[in-house]
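A lone chain, given as structure tokens: the form predicted on its own.
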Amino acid sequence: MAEKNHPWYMNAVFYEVHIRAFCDSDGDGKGDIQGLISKLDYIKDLGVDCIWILPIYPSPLRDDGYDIADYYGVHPDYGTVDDFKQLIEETHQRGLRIIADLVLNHTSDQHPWFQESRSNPESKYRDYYVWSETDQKYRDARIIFLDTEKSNWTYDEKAGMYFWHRFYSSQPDLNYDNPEVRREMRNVMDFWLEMGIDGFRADAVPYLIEREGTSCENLAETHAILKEYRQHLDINYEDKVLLAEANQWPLDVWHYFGNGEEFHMGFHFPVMPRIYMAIGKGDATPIHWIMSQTPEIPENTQWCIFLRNHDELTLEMVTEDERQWMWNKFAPDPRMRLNLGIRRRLTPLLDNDPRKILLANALLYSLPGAPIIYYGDEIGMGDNIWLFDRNGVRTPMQWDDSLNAGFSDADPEDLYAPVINSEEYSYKKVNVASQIQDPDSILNKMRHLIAVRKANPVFALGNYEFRSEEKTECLVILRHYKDVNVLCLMNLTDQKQTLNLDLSALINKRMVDLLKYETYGMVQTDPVKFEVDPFDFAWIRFD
């Protein structure tokens, strides 16, 4: 739990589970929300604090449900309203919490509002969305989904104009100049919240607003809408969260926190291929430069720390050297790449080598921040990148060797994705029931690294810094909260290392291993000598 003076969600460990892939509980091929509800006891059992829910909404489907159709119901494959009020009280019985995904930017354009809006030049709904005579308006917005999308401008015959998107083309972006749009997604925000869920995820929210003459993102009126938002939760709700995924630079994303009254929450994206790029080179600079470029953030405000999710693994926020480093080192094949980005698992990143995975958990756990766990990821799951897009990261969950790895009880030919059933990452190797038997499995070592990490407030309240930096071999963090320390050592090579440390300020206190439960010898005035393991890492905590 999170110390009495800090909001829930500063030491809270997130699980991102994709409803669809989860479980079936009715044999039509979909996981939905019933399925859901009969695995929250594995949920609870991995150590996590709260369950982030990707779109339940109605929707065609053409973006897996960021393309909305109703944002009052619950798509017929996953289930009802009913069982969606069901699944938030059985979380909540649990002792756990439940966000889901708020998509503000756009909807479908299989939404009764757009489909008024490009019939009916009279009607109010024509400036629920961004149309224009011309396609050339706000031509220094950048193309975000460069692999599908030519311009951020549709022509519809219906209406005789363009209309304006920041994604595919079957998601018109609504006008959030107009005031009427910015109530009505408040009046969403409420029938998700009185219903019981403990906040949203806020979908894409840099790019509400558009001026000529901008890059259309981050803008002034943005972040006047986003405060408008705050404000009406904290006057009506207690205890919810907003989360931001703003796909920017650190020093961007310090504005959707504002001063403590915008959003509680940010995801911190160009840590995360840095993870994955010290691993690969051996070099802990990559993380000690990411750092260097993150400002403090105001009081009871979070990071969202994460090695992968149900989008591609985003290279937007690299260099060009580094970014061809990445795709040659992580994606060989072309069919691993997508936009800016790889769609590939955390698993077969890091060579399906339970040391490399670990030890970017635990590099992540060590980071200042709230984690968060993509489903699958703690039994290490394969992708499949033979499918459409991002789905090869959002496969079935692989729960036994049965058919259809325990995930739906239909005909192999009817489950909505194909489970993984290839040599390395078959269902039949990688499932939760034969992890949970070994002691030694990855889910195991995940829950102790969870527990752990839950048990010491220091690595989500702490302030860091990184000691030993010349020595680029190990990634050396000291962690600080009140009278606590804790020293996290990383070893990011193949080879053993020794490092030899200047503790002389923590003299005459015990070291205690938290992840073996061993005690150390006294800090002395000399320098500490520590021998890491290739791949391995240590958490040591100062009494």
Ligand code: GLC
Given for the second form:
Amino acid sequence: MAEKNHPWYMNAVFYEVHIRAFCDSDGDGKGDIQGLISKLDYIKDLGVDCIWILPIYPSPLRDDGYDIADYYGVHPDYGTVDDFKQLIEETHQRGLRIIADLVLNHTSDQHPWFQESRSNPESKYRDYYVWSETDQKYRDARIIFLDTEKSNWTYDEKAGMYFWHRFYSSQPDLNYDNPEVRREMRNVMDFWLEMGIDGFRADAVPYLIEREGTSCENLAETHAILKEYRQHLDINYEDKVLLAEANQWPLDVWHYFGNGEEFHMGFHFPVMPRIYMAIGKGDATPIHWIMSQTPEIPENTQWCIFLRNHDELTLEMVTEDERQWMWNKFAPDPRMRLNLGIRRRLTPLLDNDPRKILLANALLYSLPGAPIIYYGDEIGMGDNIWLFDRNGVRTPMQWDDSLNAGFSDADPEDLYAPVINSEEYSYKKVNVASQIQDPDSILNKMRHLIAVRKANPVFALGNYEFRSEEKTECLVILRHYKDVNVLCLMNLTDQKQTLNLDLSALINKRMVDLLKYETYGMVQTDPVKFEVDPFDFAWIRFD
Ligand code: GLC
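Mind pulling up the form predicted in complex with this ligand next to the form predicted on its own we just looked at?
Let us now look at the entire complex, which starts with that chain.
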């Protein structure tokens, strides 16, 4: 049921990979590009369409590569630019696509531009960054890395001035008021696009421009720059995608779609914590509410929806009470918290209960948008809260039960991070090789879910309607696209639930269970009764 009239990303499933963590081909203890290439068939078999890789550029790695020292190279840990070209080719040969991070807002302080900027007031690079004599400007801008940074300004001895940074002080913000900076970043885009990359996940886009008296987020000038980049893309390339990382409310992210002339896609951040909330409380209300706050978006633009990623599970867009509830429920140990979030993986958050893990995924796939799966979550990997910052959710992928989980031949001490070997989540139990064999494994059930979702574009393209909203123990969504209707039933509780649904608008249609391949009776005028097991779900199509 391929949908020819829609751009590829509309009905795509994404897979987020951290190359460092995925597979080590040369035995140095760090994952690399050749390692990823050797696992492309695995990714293909998962049924996803597009890989998103975290930054691979030369970097001092003070923010795991989001601090870039050279936009035109590959970090030696990962390989070479030629390896990257091969990665693109091999990805495409398998009918997959690949997008990379584009870090626009800031560079590393090790970038030659910044080195020149701080040490030479005469050089053109001085104006590449945001310098000030005082640290009192832009006081209305919030601090994002609350646990580590006290101010968005840091004094630089060499320059004798303060520089502006929205993230770590090792990540000075570029000055987007400078047309040369804008041009530089356009050249960066061209470099990778010409190599064949399918697009970018644009990092931290709300913060490009600063203006006094504002929050320095989402400014009109920032949108104008992003629209320029999109226009450049449209004029010069085909079939590429730009995905916005704006950790904001849907009504704010909505502006990043423009009228379909800014980003193709944008992450939907605040639905994510509410999926955990809904399952944790056995209550669909948080989902009803956040979707009521989610505007329609222009044609051929798409939300990107996710359960987890490489960062902390952000709790910026919940109320104070909800945040406290989430922290108590999901991060009882202070080590599990970071900034305004939770630094844990999906599986431990959901009590390592396969029912809840699959329910969370099914819930995600029942919503409009294109889902992203974070590497390792498809096998139920655990985390390591003893590692610093967000590293606890970036541990080596668990391929099998051999030494280092099949991730690397290095001496275990030389791994960039230890493999998970706790009693409950040890790689000896949780790994790809054993799950491939087991038809009931999370991996195989995830593959099945992905396949069914992909085969039914109604999930990605259709509109939605909540049903049975008064019975909040269940989330009931009717998805509709052209003449296709699919009913998504999700039981958020640990009790069996009965639903009596008025489906008279679908009278005389036959009910087909998409996941079990079973056919039920025809819809009659009377309410249709469904029984859903604890934490279970069903997708029913009306044929
Ligand atoms: C984004 C990335 C995060 C990084 C930050 C600064 O939020 O997801 O990992 O630390 O940008 O680049």
